[in-house]
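Take a look at this single chain, the form predicted on its own, given in structure tokens.
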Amino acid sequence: MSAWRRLPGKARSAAGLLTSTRVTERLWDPRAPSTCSQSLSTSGSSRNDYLKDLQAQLAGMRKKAADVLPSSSWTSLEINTGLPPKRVDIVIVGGGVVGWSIAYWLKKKEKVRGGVQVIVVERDPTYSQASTVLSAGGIRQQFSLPENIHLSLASADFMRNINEHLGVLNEEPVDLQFNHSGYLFLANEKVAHIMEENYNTQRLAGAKVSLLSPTQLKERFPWIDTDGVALASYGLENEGWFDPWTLLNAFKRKAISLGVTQFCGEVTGFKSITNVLTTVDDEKVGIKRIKSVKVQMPNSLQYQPVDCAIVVNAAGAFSGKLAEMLGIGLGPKDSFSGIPVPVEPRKRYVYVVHCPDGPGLDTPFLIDYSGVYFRREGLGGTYITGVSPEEGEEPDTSDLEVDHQFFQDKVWPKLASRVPAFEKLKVSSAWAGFYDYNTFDQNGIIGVHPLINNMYFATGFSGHGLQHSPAVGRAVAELILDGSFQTLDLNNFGFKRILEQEPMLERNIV
């Protein structure tokens, strides 16, 4: 019996929306000029007018005083007048690079100017916790799955011609500060055969990659200690790193110029309807359709219900929590509604180090088989480095504090072992960011959820969402506007594999 036929029961419906009262009164300010300070007149009529005016002022003051009592509706929170519209076509939840790429491609593909009304809702306008701007900014074709390789190739082509896509009239051209130094993967004897298999897949997909023996590796990069290295894989083109902030702002600027509107706020709920369908096995299946999105305004009790036809979940590390608001993952364990969206935040540390005698301008983005990576950052002996923690040692995600002892214990020893010059490095700064980590198979989830027929997902990229954002944005726009993928077949990244518990494992995760 198919997985669909095993689905029992009716999906639970979303809770109704709350209501709030908009406050328009202004609190009396004792520092403001008042008629009480005017000079007294000796004339009777003037004195009577003044007394009437004073009584009116005192009555107003009493009313204002009553308004601040606990029983009143007065609030000190700011009233935000930048409310989203009451109705739009598409709401994109998440203003990271993936969300803005989708917004851009939706407007780029619309048949009539203004034909699709799109808004982007982002809860963190400073991007202080955004995965996009806290990443290492790399792009590579060296993946194990053809889908990821094709996403990288398409995205690299987009970035190479970025001003043809994201240039805005009378604005400065986009400069991603792209460094074409390539990626260099190192493999020991245990995993060398996997590197060879990946190499064949990459070449077949059109990636320009070469394999290097330890001798060839040492000749090309004499600063590497090749001890333990059995094979290396080096990207010859379309690989390197760039400025994530510039790419995000380029997508955002272009999308806004095409008519997309951005709003600062947090999606805190949905209003939906449920249609109950009966399978051939006479089982009931609840299929939800979102009718409106509740957008809570920042520093305010205000919210705006936004009626919409489609919602795009591009909320990154928090996309699983967003899906829970619609009951996904909260149903019976033996049902589809009991299967959560397997995306959660994972904290990663990035350390900036200085080493005047370190590798030079030809330094690639090196990935050691131990998991430690590093790349050059600008000029003058500065590098960024890090490593993903072991599965059982994942750091707390309640904050973005950096664990400096982690560098001393887990990063530096392996880094200095591979590049002896790094024995003399000094840490100059560090930051932490979130991966939108797919705990199921570390691959992106792209497509509509089968139990919510108008919520499209673009999440779970586990560290390579930034580099794939141009191609992913186009793919999601094709799904929404054309009904299917048109340029790259990404059906394998849909929810079917998750519901049927058939992971598509990517073996080249950094």
Contents of the next structure:
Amino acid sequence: MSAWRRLPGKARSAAGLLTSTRVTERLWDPRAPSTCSQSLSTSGSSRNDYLKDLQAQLAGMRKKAADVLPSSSWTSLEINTGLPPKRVDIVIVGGGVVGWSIAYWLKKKEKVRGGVQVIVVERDPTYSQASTVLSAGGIRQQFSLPENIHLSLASADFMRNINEHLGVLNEEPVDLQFNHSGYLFLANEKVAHIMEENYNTQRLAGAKVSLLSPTQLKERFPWIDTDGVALASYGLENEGWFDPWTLLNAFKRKAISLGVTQFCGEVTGFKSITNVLTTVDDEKVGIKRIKSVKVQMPNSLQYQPVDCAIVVNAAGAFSGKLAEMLGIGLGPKDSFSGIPVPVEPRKRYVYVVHCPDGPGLDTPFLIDYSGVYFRREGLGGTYITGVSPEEGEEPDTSDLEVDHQFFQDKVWPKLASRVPAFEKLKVSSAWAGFYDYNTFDQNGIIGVHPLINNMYFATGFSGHGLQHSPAVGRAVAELILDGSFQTLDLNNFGFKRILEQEPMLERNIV
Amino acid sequence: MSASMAVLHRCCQRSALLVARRQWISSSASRPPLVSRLLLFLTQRFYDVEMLISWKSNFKRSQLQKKNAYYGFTESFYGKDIAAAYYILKLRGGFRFVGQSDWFRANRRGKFSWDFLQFKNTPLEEVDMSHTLVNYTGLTNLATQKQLRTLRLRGCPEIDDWFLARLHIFQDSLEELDISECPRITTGGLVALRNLKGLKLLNVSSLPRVSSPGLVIILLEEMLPQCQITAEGYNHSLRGADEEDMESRKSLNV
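Alt. form predicted together with its partner chain, vs. the form predicted on its own above:
Time for the whole complex; same chain goes first.
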């Protein structure tokens, strides 16, 4: 209201300005006779400028007045709408496919509309380093642990009915571009017995796999050089590859439609309280309970402490670092708090190659016993290939730069020896991504940490996170909302095995 | 205060809906009919309408699942072949037993004769389920037919890539497969036919969701060398070349 009152005051002072300039003009006139006419014209144009200025100021004042009226959304306080709310129920740290799958399943399983308030905090909305979008996108049931097979089968079931689960009204139906090409594992004589045992486990668990002898393999896939191959395992159904970005966006879209909100920020700390309990052996153990999560805004020192009941660690390759903020791994070496969460990023290269005479439409996702793998991409003779580096030669994980010499030295020779048509190929492009590598036993960690009461982990899948994400999301949601696993028993993937140092290794042939 | 208003506004914007939309897949050019637009308008504003629409689509889905349920009761009384036959007739398909020459079919109104009950323990040799609602779960009823030679699935709206992937159960016996005009099959599903090495006749005409059909058919022919592939109903002409021809003709006329 005072703005209106200020109006005539401004006009008066503006008029005063006008008179003052006129006075100065008259003072100037007798001293510069040559510029007499020019000075007259400049005073005219300066009057026009002044009028325009005045109009602009009047418009600005009108806008300010309209803002001050109650129906507008202007406030004098600078409000950053990117800040998460002050209190939520569940904070999911990490906006990858596992994080969004957990968010979707939490909202799907809540019994009351608005029962749990869930937010997902992701520090990089461009997903430039996220493992989800840099993945090769394959799904297979050929594991040796029954839990892994069941996870893959459940995830394939989910993807078959994906529109039933993740369809949103008035939006395009989800098209995962699933290629049902199957996985083909090749084993030499030394590991053929492992493959046979795995085949029996897989059949028992319900996976549709078949074993092929070298002659059958040559008949089926004439482009393979079966030298050294003793046995091959071929997936018949529910195996292949799909588009991870589509799956991520489908989960995200459906979760947001159910009421989950996404915030761009980085978790830089936690506030927790510690309850000190005494064990049977009269040792004192501190059990932490997270009270709030400190979410820092991107490129800013501004942060918001979010009070929460439960934190889900789905940060992928960076989950170990997140757990360190709570002191896991920083205690004395012989106690539980001295054992860190064994998840660290490991860089893997994927090379896109073009070979016009390569294998055709029925190329499976071939994984050789030497570790090299490749699959078809598209219909134009393009393939994606790579190999896991040796334990001692892990590349540096500070960035995602690709080492092309690695392809020449490690990938191409093995690839060309297995598929002779690949002797003539050209590398079109390459990318690198991180595995959330579980250094302990290369299998996922799902469950609560014994030293932190309310932090649920869903990480460490070492390359299988994407293919298990729907089933893992459901499992974690059951753990949080129902208290225990309901559909799949994943108790073997908990923290118990890490603290007791009993690894649950996959008996792979590679 | 306005911060909480902003959050509320954002929540209202984002409480979109739960029901899958199946009718309009990618034709955003044609506007949906008035009734659908009205329903959408109401659904975005009233929870009750949203709930009714989701009930309706859940009901439709459950009816489809009931039709494709496992005919275990029939199987326990009459054996698996009669159960498969009964399932096919209930879905208004047709079949032919091994060693017989007549087809058993349901008429347009779904009525069929019960003569097929005489042929106990005779497997099915040819099955025609064109324009029926058979889907992935329904295939369980046919999974026991190890001597199936012909499978016709022309114009089935519920057949998708996962159904084709499951056809590997017939990989030893299937010789003829017709999946033309099925609207949900894509290239990834055609890849799943890799397991049917005994296939002699394949009809993949008029599949609307297969992009670059010419290339896909050539690759299919390479993948299944013993198979004769019929693929009509595709427009193989290069549209760019056509337009250039039209323009050059116009400029010549001028």
